[in-house]
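In structure tokens, one chain follows: the form predicted on its own.
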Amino acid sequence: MERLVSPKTTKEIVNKYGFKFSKSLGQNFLIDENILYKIVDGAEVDKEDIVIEVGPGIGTLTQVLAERAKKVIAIEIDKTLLPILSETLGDQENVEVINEDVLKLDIHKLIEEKCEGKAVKVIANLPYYVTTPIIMKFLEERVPLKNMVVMIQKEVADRMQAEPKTKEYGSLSVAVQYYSEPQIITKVPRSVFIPQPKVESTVIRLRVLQEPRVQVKDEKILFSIVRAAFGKRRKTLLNALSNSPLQVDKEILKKVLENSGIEGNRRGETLTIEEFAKIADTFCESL
């Protein structure tokens, strides 16, 4: 079958189906060759590798990826889609399609039967309105990762990259800097799809850590704190974290923060990863 990617086979395949996009679900079709190589070629996919990809649409990405790596698993939501997949990937004997929300799904199950237990590459066009639970799926579930390469907006890919003492720093940076490694890839203009999204997008990839970028006592005091930093960002870290779910005493606070070695008048966007671990490290031993 001819590329997918062109505008015209990918207009003829949806007539043909009376597919109708689904603005629910974050529906639009990448339209641009240029794009769809730097995406897979970005993965360095290859012969040994297997591929997750969420949201595969009318099997336009996963068409190349088939051809690149040894097995790719296409999770699709959308139930009418699956009789075009049927079409278009029929003749790719290491393509399987699941009818399944990725959010339901139990993935190191999934990779156990169906990924011979390999760390695999996730590949995809996420819809906007589910990236960040997808993405902190992935990395929170602690799934055997070798990468992921994801097509986002570009906003939420700026915020997954950002340094600490800029704008876009925040809760979102240090959870995906504590399990990856982020790189934006491309820029990926409005113009390249069906139909036109509303917002630009961004290729991004995230090669992730064997181990979290610092280690800490306990993870979920750690992000408790990152939440509470970021919830009130004109706070100041010590009046942030007295006013969180929390509930700890603003002297034992000022406690924690002097024994971290970190000043209580200082904002949750100029802290390191490195420097959240102090303050929860600090925390569980006051405890």
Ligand code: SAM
The other form holds:
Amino acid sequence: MERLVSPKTTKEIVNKYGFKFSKSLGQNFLIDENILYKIVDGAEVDKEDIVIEVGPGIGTLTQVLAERAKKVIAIEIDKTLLPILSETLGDQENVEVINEDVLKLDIHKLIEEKCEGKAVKVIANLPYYVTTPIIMKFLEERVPLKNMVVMIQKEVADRMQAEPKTKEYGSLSVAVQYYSEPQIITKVPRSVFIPQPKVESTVIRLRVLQEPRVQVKDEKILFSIVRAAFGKRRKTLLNALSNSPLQVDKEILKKVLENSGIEGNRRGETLTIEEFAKIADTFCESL
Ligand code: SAM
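So the form predicted on its own is up there; where is the form predicted in complex with the ligand?
What follows is the entire complex, opening with the chain shown before.
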């Protein structure tokens, strides 16, 4: 099968099957070879790798992944793409297409059954409407991952990689950096997709850490504190935490911050993950 990654071949295959792009499923297909190879090279795919691709679309990225990897498991929600995928990937024996919503899949079971129980690489041009839930599912469920290389909305990638004291830094930055080391590979203009999305994109690599960046007594408490601190960005840390779903008396929170060595008049966006962890552990001790 000829390479799909061109406006001409993509339009031909879409027209042949009378395929209608679904905006609500985030269907923007890649038509630029340069970006395609930046994704695949960024993930350093080789013949040892088993790759999970989320949303193969018509199989543009899948074709190249199949050439480079040992095996590709492609999870596609839209069943109208299945006949197209069986044509475009027909001669690739190491590809398996699964017609499912990735958010509803038991990924651990999938890895046990189809990926020899080994750590996988997740590589995808993700649908914009569910980028964060998909990425967080893989990270929070502690799926055995070598790395993730995904194309996502530029603003979301910037937030994932953001450092403290920047306007992009927020609970998503802390959550992603807790589990991984994000690195932006390249920015991507709107013109490399059919149809063109309204937003610009970025290819980002998340190198998953062996252990979370900080060790805490209770992860749930850590993330409740992080969410509370960023929930009211303009308030001081003490005020943000005391007017939050944590529902803890202001005097107790004052003591927690004091015992953590963190001033209550700082704002959440100035705190490092290590500082959030310190507050979370001191908070646990005070319960
Ligand atoms: N990989 C193709 C490419 O690069 O041209 C298509 C990428 S397109 C941005 C996103 C793909 O994800 C679409 O094929 C869409 O149908 C699929 N998709 C959307 N939501 C999904 C979900 N929850 N689970 C699995 N696939 C999904």
